[in-house]
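In the form predicted on its own, a lone chain appears below as structure tokens.
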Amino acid sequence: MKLSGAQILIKSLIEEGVDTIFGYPGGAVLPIYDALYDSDLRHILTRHEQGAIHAADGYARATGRPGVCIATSGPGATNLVTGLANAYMDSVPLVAFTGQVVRSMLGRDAFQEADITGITQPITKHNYLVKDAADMAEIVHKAFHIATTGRPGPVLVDIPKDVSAEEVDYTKPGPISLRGYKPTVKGNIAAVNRAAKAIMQSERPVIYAGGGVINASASEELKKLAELIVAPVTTTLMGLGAFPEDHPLSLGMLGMHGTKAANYAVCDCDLLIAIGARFDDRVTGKVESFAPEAKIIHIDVDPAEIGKNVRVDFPIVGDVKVVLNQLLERLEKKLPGAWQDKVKQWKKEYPLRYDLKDGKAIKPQHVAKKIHEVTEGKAIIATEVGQNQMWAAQFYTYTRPRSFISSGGLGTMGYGFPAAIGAQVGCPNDIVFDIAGDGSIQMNIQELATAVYYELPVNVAILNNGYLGMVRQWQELFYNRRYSHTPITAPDFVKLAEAYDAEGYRAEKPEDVEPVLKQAIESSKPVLIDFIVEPEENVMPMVPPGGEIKNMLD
């Protein structure tokens, strides 16, 4: 049977099991776009090719399913440079496909030719540029099997205008072997076995659990452990919901911007057990006295985090739900002791907390605790980057994994709003909320024309402090107060989201945030609300850049 290169595509994605698609058309796409035509498959057109590579970023995490898009040569292909980065950073399975120039016009500048196989080298766990369509269901079949075995992350494919169009025998391929790819699963038994020994041995275990446990789907997994041996388990920002935080052995985030309780028994404990972490700097601080009286075990799938950031006394190389699995075999029930009551007289001592002061100005930090208590906590929650995306990370309580989706590696302002678009096509029956700074959502505010046009109930709660608030914070503590180019406008958000054929609020009183919240989840538009918040609020605690962690601002 003759297939085109196109018709092979979307054939094999169906047996991928792809369901949607998120992208832009454009010449170098148009036969495979022609092809789409007649399948079956979802179509979301953005508006804007970064806008797709993020709502495949936000519906692969909110689903574990792969999350694909599609972009032309040339320019369409280079604007999904920054959410490759961006999922390559924080290990989310996705695939990419790129149009490109005919065969004939590789490197002779042909209009809309970009070199993206290289450009991308560094930011994809792989790419592929196809160069006989009786390659591509082999490719295809392969860029997935990468993307989403081992540690997940973003392969790129991309292919010529000629060989989508090119017609040939269309054979199915085979069982996918990949030489010097494979990915290591089980623990090595003398190394779990070591490891749960020296659990048994510790007087004062903290779990330190990671994005790696919600890609494992490992946390019930983690869950047993913790309560096994009785240990406090603290996540990071991409760990967010992989531990239940109503749990009375939840400490919450570490690090940088996470809670002082969390932060003092890292420095005190015994025994670090890391899970699908990778130890950045966010969490150590300074390095040298990051958890300096613990042996560090290390559990995680890349081989290359082991040892690449902080020393490690036990590595163990695995499927974080497989070895989990391991160790629970080999552990015995621990009682609660001395550690235990310590930790808790710091969870008492040192909660998250912010001043009302006199109650006229909206807090940021009420808001994020608002829609947790609207939502009854079931929402799933989208954020941008800045100070936006630390107080709903502090101050939402994530109970399940996959509800908390946010850049965390890279930092990506204008990730959220699209990535909420992708959760909530990946989870339709599921309340979705973007968490947003005035200054973030405006980097990808265009996307707002697709949840219309696609009916998506997306809810968008602009925390609106007039300032890119993050930066002007570390102006203030360490710049003079010398606010260089923080102060931002905004568009009338109301008026912005009735042009688009949206819904649109504004809270100016702490009064008005639960009226317009539950109003929102309400609607069966998308949602803008526009708080107006204090302007100067800091997030805190804080560690000061190069700082030790038990030495946090307050």
Second form
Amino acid sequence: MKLSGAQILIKSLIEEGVDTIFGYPGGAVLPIYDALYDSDLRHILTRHEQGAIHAADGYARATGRPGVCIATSGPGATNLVTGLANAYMDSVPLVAFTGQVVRSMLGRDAFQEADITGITQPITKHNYLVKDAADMAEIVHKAFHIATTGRPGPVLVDIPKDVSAEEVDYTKPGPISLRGYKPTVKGNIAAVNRAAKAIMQSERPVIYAGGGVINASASEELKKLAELIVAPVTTTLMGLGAFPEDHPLSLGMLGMHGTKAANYAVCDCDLLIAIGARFDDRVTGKVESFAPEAKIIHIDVDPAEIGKNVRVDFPIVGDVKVVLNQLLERLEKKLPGAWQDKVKQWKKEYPLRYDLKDGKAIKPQHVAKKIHEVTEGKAIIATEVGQNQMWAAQFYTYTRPRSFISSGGLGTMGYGFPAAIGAQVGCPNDIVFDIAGDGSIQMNIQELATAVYYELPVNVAILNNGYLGMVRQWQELFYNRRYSHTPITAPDFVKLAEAYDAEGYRAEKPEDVEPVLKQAIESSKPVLIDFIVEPEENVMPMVPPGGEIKNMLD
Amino acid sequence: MLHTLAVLVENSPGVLARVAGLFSRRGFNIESLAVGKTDDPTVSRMTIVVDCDSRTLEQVTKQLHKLIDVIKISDITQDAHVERELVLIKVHAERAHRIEVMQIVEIFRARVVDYSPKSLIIEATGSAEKLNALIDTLRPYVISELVRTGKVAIIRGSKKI
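Compare with the form predicted on its own: the form predicted together with the partner chain:
Below is the entire complex, every chain and molecule, led by the chain shown above.
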């Protein structure tokens, strides 16, 4: 059967179970878009390639299925770069397709040529340049295999225009064979036994769970483990939702803006069980003072994470879900004691709080908390980056995996809104909120047109304080209140929403918060809500950068 | 400490850039790198010498393993192995000095591979120390050009990497 490279691409995507792709056409992908015209694949046309890749990323995080996006050569491809780096840092399964100039023009600085495989080498799990249409099917299947197995990540496939136009005899490729890529699934038995023994001997265990638990769909196993050994559980930003925060053993988030209870427990524990987490500097603070008295068990699918930032006593490489089941088989029920009482006391003594007394301005924390109340904790929350992200992390109680979608590793402003669009595409029956700042939302505001066109009822709660708030907070605390270029203006968000044919509301008083949120949820259109909040509110508690996590400002 | 890594990689375009890029962006220093096809034309073998402590070496190895095109990595530093570098040296040997140069070549078991009125090209293989010694010895006779490969290494006996 004769098929063009582009037709083989579409056929292979369908074989991979893809139903939706996010993209933006251009010259070098004309043959691909021509083939797409005849297919049943749903294509979401964004207003910027960065919007397409973040939407694919949000789709992947919300559904657990790989996100797919497509862009043309040159600027289309380079506009994907931030999105690729973002997905790479947060281990998101994503396959990005880019057009490329025709093979004979490669390397000649042709119109809209960019060496995208070269550029994206350090920020993709792997990438391919397809040089022959006969290789297309095999490469596409390999790309999905690499993106979704082991530690997930983005894979880029670069396709010269004449390769997608070229017709070749199509033969179905055989099973994938990658001799250099064989992720470990099962934990080494001896290592699991040693870790189980350490758990049974520990008196003050703490579980530190990261995004790897969500990637491995291991929340149930995590809960079983915590309850069996009565270990308090703290999660990273990426791990929010991996363990229900309304559970008595939950400590909430740890690290720079974590809870005091979580940071104190980590500093005092005699055994730290790290699961699918990578000891990021925002978590550990000064690394020498992180869990100083503890033996460390580290379970991760990526062997390179073990021993990268801290020394580990009991490493176990493998799929988190499989390893947790291996561990559970070897553990016995433990009983709570003085340690659990101490932790409970910390939780009681140091809850996250904000000052409600001054009833004049809306407290941004209050908005996050009210979103939780109004949606009964069932929403999918995306965030931008900065103060909005931390308040969203702190004050919405996450109880299920894949309900918190945020740019953790790269910290990409402008991520949340397109990610929320992607999440809404993947989960049409869920309520989706993007908790945003007035700075971040302006970075990808053009995607309002996408949300309106595809009738995606995404809600954007803008915590509008007139500042690039997190940078301002650091200037206040560490740069003597010299607010260099952090006051920022914004358009009238209500009018802007109306201009896009979305809905726009404004809330200026605390008592307006709840009604306006209810109104937003009931609307079938995308909604922008402009919450005018306390301008100089800070995210607290806080570990100063590089400080010890037990010393928190508040 | 110097470590010698034997690395099998897919013989695919860009693999050298992937390996070199990994070293530079993670801040690892390559002392030398040599690469060529093996008896299996789909596989290339790299010999990489890195100067680092054992903890960094562990990271180097693990990060290399993450590259999809890397098939196998062995640290052969502790194994008994044969290692060789090759050097080509162009010497401006005047007639008066040629005998001395030829004697040096003999002592180092090197070879003269080009002989012209104004210059000689000397080829030598061996360990880095031996080649360094040869170069030092030849320096007074005016070295006009020098090119050397990175180290290649292979484990002694029937053991494979």
